[in-house]
Structure formats: C-alpha cells, structure tokens
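One chain comes next, on its own, written out as structure tokens in the form predicted on its own.
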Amino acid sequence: MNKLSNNNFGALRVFHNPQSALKDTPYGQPASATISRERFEIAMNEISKWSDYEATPLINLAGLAKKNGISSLFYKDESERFNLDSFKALGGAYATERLLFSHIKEQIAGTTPTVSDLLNGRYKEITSKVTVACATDGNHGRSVAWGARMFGCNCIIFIHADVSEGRKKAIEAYGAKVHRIKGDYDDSIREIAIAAEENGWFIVSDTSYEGYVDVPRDVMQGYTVMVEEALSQLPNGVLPSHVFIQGGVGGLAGAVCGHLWETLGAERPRFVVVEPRRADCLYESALHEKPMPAKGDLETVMAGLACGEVSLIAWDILCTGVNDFITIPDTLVGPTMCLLADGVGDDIPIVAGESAVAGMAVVLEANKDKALAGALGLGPDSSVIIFGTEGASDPEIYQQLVGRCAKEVKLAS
C-alpha cells in the first residue's frame, strides 16, 4: 500500500494517486471497452429522442470563482434534467432501453427495435411482460423507474434502511413497487439479485461486479451525454483544468473521466474524485491500488455517495484516470448547498441537493487552505467544472439543510 501521498488538510484527506497516468498517455484499453465516443454517439442519438430532452445549463460563477480566487468556475445543473432532479435519468433509463432492446430482439428474430417503437408501444405484448429491477439510494431507482413507464415494462425497486421516505415516495410515483429492506446499499444489491435470479427479472445496476458488467457500462455512457453538452457550453477557447467529481460507486467519474481522456487528450483536466469520509470505497482502492470496501460505515448525509463498494468497470477507468482522491466530512454540506443557494456577486443562486456539492465544498475549502490549494494545483489560472448531480431530489432533506424550500430559491434567480 502506498502511502506516501495520504495527506490530512483539515477535515479534508488528501491522496495523491501514485498510479495517474501522464497527461500525453493515449486513451485505451481497458479503459476504452467501457467508455468510448463510438458508443456515445449511439447513446446521444437515443438519449436525444426522448421526450422533452434539452441540454442542462452550464452556468458560470463568476462570483465565487472570483472569491475563491481562480480564473473560472462552472457548474452543471443537473436539477431539471427530464424534472427527475438528478443526472441520474441519462443512465438507468438508457440502460432500461438498451435491455429491451436486447429482449425484443431475442423474442424476434431479424427485429431491429428503435425508440419510437418502445416509445409508441409497437412491442408492448413482450415488453409488458418484463420487470427490470435495481438496489438504489434513490436518484438510480428514480430514473429506472421512469425509464420503465417511458418504455412500457414493469419495475421493482429495493432500497435500503436509511434511504428517506421522501426519496421512495418519488420513485413509487413511477409506478415502480418498491421493497424496503434491512441493512445497507451493498445488502440491498445482494438481496435484489436473488430475488431477481429467484422472480426472472432483469437487474439494471448502476455498478459492476465478477459476471455482470453490460448493463453497468450502459447507465455509465448514458452520463456522457452531460459530459458532453458540458463540453460544448464552454465559451470559446476555454477548457477545464481541474473536474472536480463525485464518488459513489464510481460509475459518474468513470464516465466523465473516459469521455474527457478520450476526447480532450493531453489537454484533459486535473481529475479529482471526492467522497465522504465515511463512505470511502474509491479512497480506499486507491490507497490500496486495487478495489477496496468502505472503511466507514457508510452514514452520511450525501445519501447518493453512501456506497461501500467499487463498480469494476468503473475502477478500470479511475485507477489511473484519476489524479486525486479525496474525503471530506458532512458538516460542509449544508454550508456549501446555502452558499450555492444565496449566490455570490451576481451569480444565479442554485439549487443544489446534499450529493452535487462535495467538490464544491473542496474548491470552497482550498481557499481556505492555501497548502491545500497548492497541493491541488487551483491558482488563479485554474479553470473548474463541478457536475451538479441533483437537485432538491427530497424536498424535505433540501429544506432542513438549506433553510428554505428549493421553489423559494428557483424564485430569486
């Protein structure tokens, strides 16, 4: 275990990834099977004929990036996207879609399916009788379960002990059922897939393990069309230096970091990965230099992060895609989500759920902290990219941390 770059800055530890790739190494393998422009140009052609698709804003804030003393800093919010709140709709939608596809084709011989027939119900008598399944902390079984009324098969959602009853009311109003269960978010992955090997439903997992890793890798290229729009909302001539990215199992980094090594190159940005401190398993794994459970117990107010284990294909991508890894502590949550949503200068006040702010809270900590700044390379040459994971995806959870309801903060943008 190396341990030569495990740094403590505060709250905050810090470990600089011994095994990052230099900034010329070409984008390949096995980093490129799962991950790959070929396959986000079939994803953004399908993701794009959904209803009411339309690219989320990048918006920039100039404020606090003019506070935190760095040239630039955008912030893609994710908190409408197709009014589920969450990124999250990119990926478990698109992987529902691509699995009944695969049906369709298996129960049809010579079939080619496309979105309009899910769409239009053209394969309903065989997509009726599917059930799709998945474990969920919430924004995964959301998007699932939208997936599945959009398309036309059925969906059974489990969730674990503390997911909220907010957060399980909007998934049950997809008309998903939804089982909650003892223990924690890897219990609930164990016990759905026996109950799916048990009931033949389909899982569609937003992480990967030993024998199942299709369904994963699609949830992961549906997030790069974010990457993407994200990529193109940037004002002329200007790039990021440093993407700062939440952990979780892996799954969003891995996708945002492949699509940026494969298509910006040797100008890719410093990539930072940021988890809880006690939801730790990327941390872990990089410390380790191989796939590493959690250390914590897992309790956090960053519902969405609470994650003990690493997806595999995700971890193919992050273990040398990744310049940093980071834990931070839930008492700068709540902070940086009422900070977001004040605004700074003249920047639009955003409404930010408890799992988009965990790399804000660094970049608001690095000002602080000028060792810290310096050990991440931010100055006043940096330009940053946060993805805004979600919104105020439990209006409740938002309201007690923020102070006000998220319709009161839309309202004085």
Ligand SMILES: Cc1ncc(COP(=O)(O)O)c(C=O)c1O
Given for the second form:
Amino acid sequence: MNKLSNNNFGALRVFHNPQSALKDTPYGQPASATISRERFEIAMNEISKWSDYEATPLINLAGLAKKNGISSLFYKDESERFNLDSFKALGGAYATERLLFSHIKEQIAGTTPTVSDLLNGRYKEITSKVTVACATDGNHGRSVAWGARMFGCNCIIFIHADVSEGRKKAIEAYGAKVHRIKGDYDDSIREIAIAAEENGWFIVSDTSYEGYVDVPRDVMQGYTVMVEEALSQLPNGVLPSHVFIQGGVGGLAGAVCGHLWETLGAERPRFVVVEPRRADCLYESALHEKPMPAKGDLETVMAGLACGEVSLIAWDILCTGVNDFITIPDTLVGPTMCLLADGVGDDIPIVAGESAVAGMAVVLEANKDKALAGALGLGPDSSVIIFGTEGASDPEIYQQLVGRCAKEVKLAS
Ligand SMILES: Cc1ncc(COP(=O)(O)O)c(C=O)c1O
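Previous: the form predicted on its own; requested now: the form predicted together with the named molecule:
Whole complex next, starting from this chain.
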C-alpha cells in the first residue's frame, strides 16, 4: 500500500495516484477494450434516434468561477436528461437496447434489428418474452425500466434497504416490478444474480465483475454521449485543465476518463475522482493498487455513490487514468446543493441532486484551503468541468436539503 501521498485536508482525504499515466501516454489497452471511439460512434448514432433526444446544457458558471479564483467553471447539467433526472438514462437504456438486438439476432439468424424496429414493436413476439433485471440505488434502475418500456420487454428491479420510497416509485412509474431486499447495494447485486439465474432474466448491470463485462461496457459507452456533448459545447479554444467526477462503482468516471483520454490525448485534463468518505472503494483500490472494497459502511446521503465494490472494467481505465482520488464527508453536500440553487452573481440557479455535487464540493473547499488548491494544481488559469449527474431524482430529499423544491429553484432562473 502506498501511504506516502495520502493527505488530509480538513475532512477531505486526497491521494495522488502514483500509478497515473504520463500525459503523453497513448490511449490503449486495457482501457480501449471498454471505451473506444468506434463504439462511441455506434452509441451516439443509436441514442440520438431515441425520441426526445437532446443534448443537455453545459452551463458556464462565470460567477462561481470568479468567486473561486479560477478562469472558468462549466457545469454539464444532466438534471433533465430524457426527463429521467440523471445521466444514467444514457447507460442502462442503451445496454437494454443492445441486449435486445443480440437476443433477436440469436432468435432469427441473419436479422439486423434497428432501433426503429424496436420502437415500432417489429419484434414484439420476441422482446415481450424477455425480462431484463438489475440491482440499483435508484438512477440506473430507472434507466433500465424506462429502456424496457421503450423497447418492449419486461423489467424487474432489486433495491436495497436504504433506497428511498420516492426512488422506488419513480422506477415503478415505468412499469417495472420492484423488489426490496434487506441488505445493502452489494447484497442486492448478489441476490439478483441468483434470482436471474433461476428465472432466466437478463441482467443489465452498471457494474462489472469477473466474467461479466459486455453489458456494463455498453452502459459505460452510453455515458460517453454526455462527454462528447460537453466537449462540443465548450467555447472555441477552451480545453479543460481539470475534471472533477464523482465515483460510485467507477463506471461513470471510467467512461469520462477513457473518452477524454482517447479524444484529447496529451491535452487531456487532470482527472480527479471524488467519493463519499464512507463509500470509498475507488480510493481504497488506488491506495492498494488493486480492486478493494470500501472501508466505510456505505452510509451516505449521496445515494447514487453508496457503492462498496469497484467495477472491474472501470478500474482498468481508472487505475492509470486518474490523477487524484478524494473522499469527502456528507456535510459538504447540502451546502453545495444550496449554493448551486441560489446561483452566484449572474449564474443561473441549478437543480443539483445529492450525488451530483461531490466534485463541485471539492472545488469550493479548495478555494478555502490554499494548500488543497495547490495540491490539486487549481489556480487562476484553471478551467474546470463538473458533470452534474442528477437533478432532484428524489424530490423529497431535495426539498429537505435545499429548503425549496426543484420547481421553485427553476422558476427563479
Ligand atoms: C447521479 C449519479 N452520479 C454518479 C453516479 C456514479 O456512477 P458510477 O456508479 O458508475 O460510478 C451515480 C450512480 O448511480 C449516480 O446515480
């Protein structure tokens, strides 16, 4: 275990990754086996054909950038992605589509189904007999349930004890059956694997483990649509110096990291992964230089990040693609959500959910602690992108933390 560069800055723990690749290291295996431009083109082509596809906004938070002493701060706002409240809409639904394509091809040799075939119910006979299933702490399950409804198959979702009733209802709204288990997120993954085996369901998981890589790879590739959108929305000539991204199992971070590495090469930004202090599996893995479980008990307000084990294919990218791993306490979450809801200067108010703000919280802390800013190389020349991965995905919790509902925040803009 490498302890040398494991530092505390107040309640934040920062670990500079000694394994991070040099800037000019070309993108390649094993990362490219998961995230690649070739598969991105396919994902973009497919997802852009779904009805209501629209790029989400990249918001220039000039007021907040100025207040934090950096050159620019861009916020990719995923709160309205496909009206599902989070970026996850891109991943689970895309993997469901790909799974149905393969299944139809297996059933009818020589067919090449298209997205419009699925949307028009051309293979309904086949798809209506398929059940997709996954474990979730909310957003991923919602995406799979939405995809299943859109593409005409059945859906069963397992949630763990701490998933809120609001999130359960949001999944059921798409016609999925939802089953609550007793343990935590990792227990729900194990339980659904057994149930799927017994019932012939197809698992659409956002995390990969030994022997299970194809579906989570499609999930991650779906996320890269968001990254490409963000790059194309940056003002001319601006390249980010830093990306701060929140980590659960690492699928999101791996997708963003891989896509930026392949697309920008040596010009890619410093890549910082931020997790809840009590759900720190990526941080622990970095410290031990191999996939390790979280040390914490997974109790965190950042529900989407309450994961105890890393996704193996994501780790293949992150182990050398990440520059810094950070953990933060829950106490930073509410105030960061409030600050975004209020807006600074002329910045528009933003509805950011609990799992969307971890990266932003670190940028704000760095403004208060010059040593932290120095350790992360943040200063007047820095241009930062934050992926604001969810809006008020649980309206009740949002209201509790911000003191207003999402609608009120939006009306103020
Ligand atoms: C809103 C939100 N942001 C970030 C993440 C983290 O994604 P991953 O588990 O792929 O690291 C999640 C996971 O569910 C999420 O719901």
